[in-house]
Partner chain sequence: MRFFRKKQGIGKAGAGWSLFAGVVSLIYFFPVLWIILTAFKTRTDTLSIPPKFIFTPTFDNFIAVFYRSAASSQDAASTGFELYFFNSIFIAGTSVILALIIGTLASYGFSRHPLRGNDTYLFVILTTRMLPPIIAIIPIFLMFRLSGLSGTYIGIILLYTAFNLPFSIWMIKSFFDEISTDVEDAARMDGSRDRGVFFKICLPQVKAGLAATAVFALILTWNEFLFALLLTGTDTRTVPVQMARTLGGEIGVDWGLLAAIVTIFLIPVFAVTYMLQNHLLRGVTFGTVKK
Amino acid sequence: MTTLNSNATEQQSPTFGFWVWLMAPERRGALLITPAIVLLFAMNILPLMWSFGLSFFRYRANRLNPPEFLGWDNMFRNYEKVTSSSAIWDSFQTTAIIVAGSVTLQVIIGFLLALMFAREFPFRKILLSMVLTPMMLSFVAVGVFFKFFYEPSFGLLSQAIRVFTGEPYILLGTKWGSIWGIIIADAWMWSPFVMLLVLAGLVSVPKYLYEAADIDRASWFRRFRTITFPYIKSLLLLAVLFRTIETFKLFDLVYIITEGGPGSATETLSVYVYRQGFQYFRTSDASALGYILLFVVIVLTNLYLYVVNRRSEEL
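Could you show the structure of that chain by itself, in the form predicted on its own?
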């Protein structure tokens, strides 16, 4: 019996030693974050690597054929094909117009709201909570709301214009009307985000600087240029970066409000990728285009970091 027990102990000793090694105090921290790393790899990194690999293959998700490698000489053919298409450049131009218009409108509205809420006035907290409400809504809710708002038969916009013209107004019936409809919806939703960042910079400005400016009888513009703007400049640049990246990837509002129409007038890059990948099942082309979008986002981020670092060196 003693011999059997000793043999069992010897057989279990490697496993027991492994658990003792694994549970050592210096390895407990890594052990605690291992499940999160494994989940991150399975849900994000692995699909990212798989889609990147598909951009160098010939593959359609609606067919049973396995991915076919394009060859070392033609491995970038999918990238060449999507960049040589005139449709992708039209989508890029539409996306750039929406990004420029929406971000500009968000910065202007958010900045004006921040200036208003930087002062104390009655019912300030209640009004501030109401202004922040659009940012807390989902894209689907905002998209459906504005789709009904722009509806020519019973929408509020059409009914208001009908009072003066006597005819229903179809905003989404033209290219520029549809683009402005998307810009207004996106700006309405995310202007409070810009307001919060700018407001954080405004409330951090020391009051004694304004008091000194009042003593020197400095004008409002000079106080804004020399005191206010330097404190909010970095936060304003951060807001522009975040909103530019997010608006550049805008899909939900565009697809719900216009579905890329009329025709392809509001077909942004994200809508174009969606149609290539999930409507036409050109999976490899959609993967290549998706990584082109990722490259553009990385360039925008590095451009922001370059501007911030250059400003820090000047200071």
Second form
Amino acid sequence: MTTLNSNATEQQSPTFGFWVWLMAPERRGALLITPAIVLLFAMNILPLMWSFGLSFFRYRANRLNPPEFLGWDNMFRNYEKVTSSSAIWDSFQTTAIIVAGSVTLQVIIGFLLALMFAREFPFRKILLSMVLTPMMLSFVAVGVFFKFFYEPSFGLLSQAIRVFTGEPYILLGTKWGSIWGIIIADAWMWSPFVMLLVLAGLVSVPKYLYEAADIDRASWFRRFRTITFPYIKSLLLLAVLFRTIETFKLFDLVYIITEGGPGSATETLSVYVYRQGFQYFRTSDASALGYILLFVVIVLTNLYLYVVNRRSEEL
Amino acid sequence: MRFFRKKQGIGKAGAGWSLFAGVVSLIYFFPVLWIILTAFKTRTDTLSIPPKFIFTPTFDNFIAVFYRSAASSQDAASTGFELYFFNSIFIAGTSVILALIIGTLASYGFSRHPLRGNDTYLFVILTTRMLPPIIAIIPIFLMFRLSGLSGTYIGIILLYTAFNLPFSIWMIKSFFDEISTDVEDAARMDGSRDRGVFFKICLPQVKAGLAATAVFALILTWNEFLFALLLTGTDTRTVPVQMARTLGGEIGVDWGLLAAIVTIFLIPVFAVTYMLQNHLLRGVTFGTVKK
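Now the other one: the form predicted in complex with its partner chain, given that the block above is the form predicted on its own.
And the full complex, kicking off with our chain again.
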């Protein structure tokens, strides 16, 4: 290929011809996203398909026996087994309690913090960073913090309670104590998230509306309901949905603070699947269970994106 | 999120409000402060009843992160944390760079050359990120065991790249979507080729966005625990996993050591939170909420 013009090159060299075909403008979009799609397929979609298949087999990852198909007549046996055990409903309940408790606390604390930061004052930026730090930390670090506070002998919580009762306090010894322990740690970590979204809403309220309200001598409550709330409504909804999805998956914090205990009192769904899959090696059961969780998350994600799109149409 | 927009925005408050906000923020920040204090305490001070707020600071815990001091009955050997720190930085760094390159290309594609079913692709990509990691980890664990990838750098880096991709794509796409296409169209009119438009016009405009994305992805990857717990071996173990192992130890937890590790990582996190405050909202919502 020395002195050929480009037209001739295309016809004579098959490699070059392929290159030209590949680089054509109408293929540009597909070409650009291919690497990403390939990697995501290999690392996410393929494994998911694998575990979907596995949920119809009998398989334990710690045995050498290859997966054994359950047969066409009872191929849903793993799903039946998983949904009929009472442990899963207990853990659904535990997860629901933790999600409800934590998200509610996050909304309340986040909202109050946002109101506090929704004005300009000296040192605002540094104070805001201090409050925002928890959500940038790792779950493991936050788990360490709270396990340290809840420690029965020298932990701060136990020592504070001992002043009144004279006895060390073992928060993580009871079911409800452990659940509260996790809720508080999670709420501490993620209230700044809600604050950030609410703050964005508060900042976007046009000032003249408040000025008009001043002239009309509107009450504090009326101002909030008719001016502030419409501006933060959709962001608050997004925050709640996002946190619900994330808290629903809660694993790290529970694993660090209680390991699902005492007994199975704080087994969230993720911890339950982890125990089934990696402690008892009921691999196919865990896969079936995983698919039920996946369904819930897809529904919630859809809802979240629906709100995102509706909001961007409004703006 | 711009705080100083005219007409729209927030009222002013004086130093009194600063004082109030300062007290509230300090209370909120207290758990972090307490851990920082603990990092500078001796073992007896850490375990003292009642808790000590005033004490003579010591750097023993920080030294012990890398070298177990001979004084503490155990052998003077290294704790191995220098390896775990290296692993964390190396694995997170490499996978973020890879995710950023692949993600930038893909998000440029999604933003400028939309395909049929563009939104479906984007939805599936976001879903792979939203799905509980515990679901994906079971088959990935089997896949890695079968292919011999478990416990290797390549395996965990590939996985983390895939883990960072949805975030990077959504984030960077939100930045591409924001810039006006007028300049690009003008450049095309003047005969610039697509490659030139991408490198000379688009990329420079999203530079800050790329940096923010990289930093967020770094923190997310550094913090990741479950995948690292199940897929790294003794040589490739990351800091969070080793922290959890230290915590699960049978013979009394070395709280000072853990506090020192957390404190070391706190400084970059705090700096990032301070500097990226304006991008934080977008970062934590995967670019779905801009303002």
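This one's a predicted model, so the numbers in the text were calculated from it and none came from an experiment. Just so we're on the same page, rigid core means the largest C-alpha set that superposes within 1.5 Å between forms. Numbering follows the first chain given and starts at 1.
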{"item": "Core-fitted comparison between the two forms - CA shift at Y304, Å", "value": "5.2"}
